[in-house]
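A single chain comes next, written as structure tokens; it is the form predicted alone.
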Amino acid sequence: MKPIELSFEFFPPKMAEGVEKLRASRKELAKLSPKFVSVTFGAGGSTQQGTLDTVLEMASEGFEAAPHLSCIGSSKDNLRAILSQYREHGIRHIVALRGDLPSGMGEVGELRYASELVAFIRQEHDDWFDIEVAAYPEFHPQSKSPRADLENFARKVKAGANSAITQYFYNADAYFTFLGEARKLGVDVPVTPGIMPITNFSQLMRFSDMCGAEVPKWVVRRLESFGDDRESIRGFGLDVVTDLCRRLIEGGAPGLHFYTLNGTQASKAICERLGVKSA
């Protein structure tokens, strides 16, 4: 079996303690030889400087670092300045997203959709950047219909995206069905499944409510039954997510993108169960 292509998502820490934790985490995950790492971008660009600083530090350590960039709440001039900064520092990989407006901010900005952001990046920088976009196997919670969401995804790709990363999910069939439907619309780029390890039940349910990811009822009931037994939650979560990853890879997924929440233990354990060797 060919090696599994891995990538990991981190967020820019706000406190010194968080900075040190992230440094330790990525040092550990670097042993798994990820293809790239991504760094999130806060609502309305609220972590803009933190994203830049984190990306540049990771790049200096030898990672291919891909900053997230969202267009909601931002002007073209601001986006132009951010992209120029990344290009000046040799960053060639971007995760282009619509993003969310921070609470209380009323201005949507000059670009309203991720497809417009992708087109803007291509217009400004041609093929300098390798552009990732988001995909939603269980459909974006704000989409009008599954068909509308698929068409929106196809627009992002046709605007110039090179590849996509999905929202996390726990139903492999959702991914394969989405992929099949996207292919019918002419989408031929790699679509990498986003993987969320299960380590904390209440946190998982909170995140899933916000992003529209479905946690299967049988998984919820089992997690509920463990109460505050963190070891049982972690062990069961490893079993569920490892089985999901195995099915995705065996079904032809191009790789796995882990949402690490700046930790290492769960993502590393899943990768090791899948046979990924540490360097």
The other form holds:
Amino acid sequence: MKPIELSFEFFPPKMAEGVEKLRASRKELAKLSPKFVSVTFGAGGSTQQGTLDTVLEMASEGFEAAPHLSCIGSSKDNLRAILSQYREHGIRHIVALRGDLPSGMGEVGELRYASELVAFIRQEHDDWFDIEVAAYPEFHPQSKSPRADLENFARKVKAGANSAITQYFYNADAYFTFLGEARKLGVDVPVTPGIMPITNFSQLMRFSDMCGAEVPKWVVRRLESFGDDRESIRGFGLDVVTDLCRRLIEGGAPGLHFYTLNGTQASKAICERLGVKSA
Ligand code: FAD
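Cool, the form predicted alone is there; where's the form predicted together with ligand FAD?
Shown next: the complete complex, the earlier chain at its head.
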């Protein structure tokens, strides 16, 4: 079997101890030889400095580091300044998103959709950046219809995206069906599944509620039945997500992108079960 192309997503820590924890996490995950690591960006620029600092530190350690950039709540001038800063530091890979405005934050900004951000990046920087965009096998919760969301995905690719990472999901068929439909619309870029390990039931349900990802009923029922038994939750989560990853890879997925939440254990355990060798 050919090696599985891995990437790991982190968020910029706010406190010094979070910074240390993240350093330890990525040192551990580096052993799995990821293709790249990415760092999230708070919509409206709330983590602008933190994202930059984290990305530059990772790049200095030898990782291919990709900052996320969301356009909602930002002016073109601000986005321009951020992009120039990344370019000056030799960063060539970016995850371009619309983002979600935190409640109470009024201004949408000058670019309303990720497709506009992708076009803006291409217009300002030509081919300097390798651009990833988000894809939604279970469709974005605000989309008018599945078809409209697929068309939006195709629009982002047409605007210049090189590849995509999906929202997480637990139903492999959703991914393969989405991919088939996207291919019919002429999308030919790699679409890497986003993988959310299961380690904490209430957190999983909260996140899934927010982003519209479906947790299958049989998984919810089993997780519920474990109550506070975290060991059993982790063990069951590991089985479910490893099986999902195996099906995705066997079905031709180009790699796996892990939402690490700055931890290592779950992503590492899944990769090991999939046969990824540590360096
Ligand atoms: P878009 O592609 O712009 O789509 C947003 C919605 O608008 C969809 O419903 C779409 O169908 C609709 N739409 C698009 N164009 C049009 C149009 N012309 N007319 C009408 N409707 C339209 N959020 C962050 O804040 N920071 C992050 O770092 C971050 N990282 C992420 C990483 C990944 C891999 C993923 C999958 C998501 C991430 N998100 C992040 C969350 C993301 O910002 C939200 O899901 C957001 O709601 C949508 O972003 P998007 O880039 O997919 O938006």
